Amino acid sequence: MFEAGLEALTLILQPARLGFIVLGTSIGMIVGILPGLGGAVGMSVVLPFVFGMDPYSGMALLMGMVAVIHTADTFPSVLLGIPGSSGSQATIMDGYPLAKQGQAARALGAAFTSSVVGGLFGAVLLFATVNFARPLVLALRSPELFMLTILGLSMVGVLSRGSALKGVLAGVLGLLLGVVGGAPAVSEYRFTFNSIYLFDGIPLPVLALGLFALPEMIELLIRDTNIAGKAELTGSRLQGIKDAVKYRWLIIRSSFIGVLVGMVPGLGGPVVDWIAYGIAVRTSKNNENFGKGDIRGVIAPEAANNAKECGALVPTMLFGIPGSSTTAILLGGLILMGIEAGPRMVSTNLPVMLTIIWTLAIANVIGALLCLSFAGLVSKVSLIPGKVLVPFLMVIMVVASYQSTRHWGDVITFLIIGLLGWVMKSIDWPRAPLIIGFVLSTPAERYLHLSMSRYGFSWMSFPIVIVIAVIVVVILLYGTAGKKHKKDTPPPGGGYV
């Protein structure tokens, strides 16, 4: 295995293939910086060009882009309070408050350092476990997958420190919005009101943009000031790097969580950052500043986000089961290059698999260095007056929401959800639980239906199910005990976002 890894490194270090990595990284940066686009859009743009390319060069281009998107999407999340992609929502919780305090460069420095470490850690872990991951993934049947979604839903309590009841109600609202459209287990449509647009449900990018972005734009106009709220910036990239070094064990732990959650098909992408953030809140000392501008709230989700990409490759490559829209398009790229995903990826096609791992590692380093280089300059966006910045951002957000399905309903949904988000922010209701409920509603319904149809109620006695249930109970009890002993004060201006 070690010799094969060195051979793959030799292949990927050829000048032409390094050039493709740099090209993919550059495209990924552009896609990541533009709010609401995400990996699926970038992959769709690049995919036609890999036709006819050799697998090593094609993977260098595709994976170079994938690796850096979740690094570059930190820019809009921190600077504007707008999710750069569906996997960068938790970074807003503390990244945007830091930008309001004039510490955008510090937040970006910590985020990019955490991202590169998370990406490298994930690549190393993937390399070490690629031959042993198959039994782990096969051990997860529908009951275990259902319990993992419940574990994710338990995070709503962690993210609702101001009021558990408000958090639960917001999570329930997210579950209700998630059932709009076709049922995942039976052939019926719910709450579509005879609108063809709603047959496929509410698009996640539109929901995330409306829930988080539009309320911040409205508030910025109301305050009639810049994002930082001051005339100069404090904090620096170097300070952020030092913060990442200080909390290095948080990065390692969050990266490990990212890899594990990424391995679960259909669960990792949009929710792994929330899980990492929630665990960071509950396991950190002096956690009363989370949601108000705690640098640990930036470090944890950013490390998990990049590590997740490595974990998601396990079901994608070994079983041909995509864990997200990005990996689904990646499978299409493999087919275009004459490679079939499956067990052969660790036997006949092992050099290609190892090339992918090396590309992820190299692209993470290149992407982080590029982002760190521009962080100081780009952070000055937070000094631009709101009345100048908001019209420009509104155009970008409307276009980004429209590209989800290319239907006028995207724009209307964006505005409606945006008003809902603004109302929730105004009356101090947490918005994060709504996103978690929405993301997990479909897999929870699907896996529960499969579990009941296959096993009846006997699945509740499965060992892994019991272990996950105990973890969920411990999280909920620990959260309740924490509230009894210390009352957290919600941050000014709308509590937890």
Given for the second form:
Amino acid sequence: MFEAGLEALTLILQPARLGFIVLGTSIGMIVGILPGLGGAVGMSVVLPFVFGMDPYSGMALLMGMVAVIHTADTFPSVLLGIPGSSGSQATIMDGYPLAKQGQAARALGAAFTSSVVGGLFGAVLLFATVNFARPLVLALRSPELFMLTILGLSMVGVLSRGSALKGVLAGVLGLLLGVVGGAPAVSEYRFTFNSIYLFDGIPLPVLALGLFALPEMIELLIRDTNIAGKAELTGSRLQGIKDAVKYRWLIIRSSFIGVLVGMVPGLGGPVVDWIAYGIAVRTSKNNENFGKGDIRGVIAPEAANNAKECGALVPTMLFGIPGSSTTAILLGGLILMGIEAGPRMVSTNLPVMLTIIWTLAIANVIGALLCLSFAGLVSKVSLIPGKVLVPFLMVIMVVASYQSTRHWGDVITFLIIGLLGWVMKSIDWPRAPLIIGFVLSTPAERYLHLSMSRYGFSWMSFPIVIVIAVIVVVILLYGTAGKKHKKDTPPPGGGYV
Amino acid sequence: MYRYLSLGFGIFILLLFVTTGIAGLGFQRLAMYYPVTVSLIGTLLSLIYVIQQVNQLRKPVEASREDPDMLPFDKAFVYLAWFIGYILLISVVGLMVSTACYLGVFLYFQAKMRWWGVLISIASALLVLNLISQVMNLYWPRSLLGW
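The form predicted on its own done, now the form predicted in complex with its partner chain:
Entire complex below, previous chain first.
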């Protein structure tokens, strides 16, 4: 295995292939920086070019792009409070408050360091587990997957800082919004008002943009100031790197969570950063500053979302199960290069699989170095007056939201959800639980339906189900007990994220 | 204002959950359970929330929690109107013309930029927008005039 690994490294270190990694990394950075554009857009840009390429070069280009999206998407999340992609929503919770305190460079430094370590850790873990990940993934049937969605939903309690009732209600509202569209069990369209646009449900990027971006833009205009709220920035990239080193175990823990959640087909993607964030809040000492600008709230989701990309390759490559639109297009890219995903990826096509792992590792390092080098300059965005910055952001938001389904419904939904987000922000309702509820709504219903159809009520006695149920109960009890002891206050400068 | 808005929002989501719960009863059996359960939970929780808010309203103002940092609504509505106006303009004359008009008027009257700064900003924005759209194969919202 190690010999094959070294052989793959020599293949990928050839100048032409390194060039493809750098090219993919550059495209991935642009896609990540532009809010609302996800990996699917980046994939659709580079996919036509891989036709006819040898698999090693093609994967260098594709994986180079994929690997850095969740590194570069930190820029809008931290600087503007706008999720760069679905994987960087939790970073807003503490990244944006840090930018409001003039510490954007510090937050970015910590985020990129965590990202690169998370990506490398994920690559190492993927290398170590690629041969025996198959039985692990196969052990997860619909009941276990359902319980994992419940575990994700239990994070709603963790993120309901200030008022548990408001947080849980926001989560239930998210579950309800997630119901919109086709039912998983039967051919029935629910709450679509006969609009074709809603048949596939509300697109997550549009929901996230509206919920987080529009309220921040309105606030920035009303306050008539810059994001940092001052004329000079404090904190530096170096300080952020030092923070990341200080909280190294948090990075390792979050990366591990990222890889594990990424391995679960149909769950990982948009929720992994919230799970890592929630666990960081629960397991950290002196956690009263989370949500108000705690650097650990940046480190945990950033390490997890990069590591998740490595974990997500397990179901994609070994089973041909795409966990997201990005990995679905990636599978298409593999076919274009004459490779078929499946168990042969760890036998006949092992060199390609190892090349992918190396590409992920190298692209993570290149991407983080590029982002770190730009962080100081880009963080000055937080010094631009709101009334100059916001109109440009509005243009970007409209174009970005339209890319989800290329239907006017995207723009209208963005506006309506934006209004909802603004009201929620104004009256201190946490918005994060709504996103979690929304993301997990469809998997929860699907897996519950499958579990009940296949096993009746007997699935509740499955060992893994019981273990996850105990973890959920512990999280909920711990959360309730914790809240009795301390009364939380809203963060300075506005409501909760 | 904060308390009234909280109560109003509570009533809104209570009505939303009740309405969706009733609508959910009309779905096929397998499509019904989940939304009706979610709506039921939402209805119960939002009812508790509304009762809490009504109790808050009954308390004297000093004793209740008033958010000192709440942003003025009139200004928020003005800026929302800017956004809505921009989107309406796009639906009629298309992205490029609307963006030029929106940026020009906003930067000149709201941001108090000098006219040459406004012109440079518009030109740069349109250039970057075009460039990125070409490279990334982005689609622009369709308009009535087809521009």
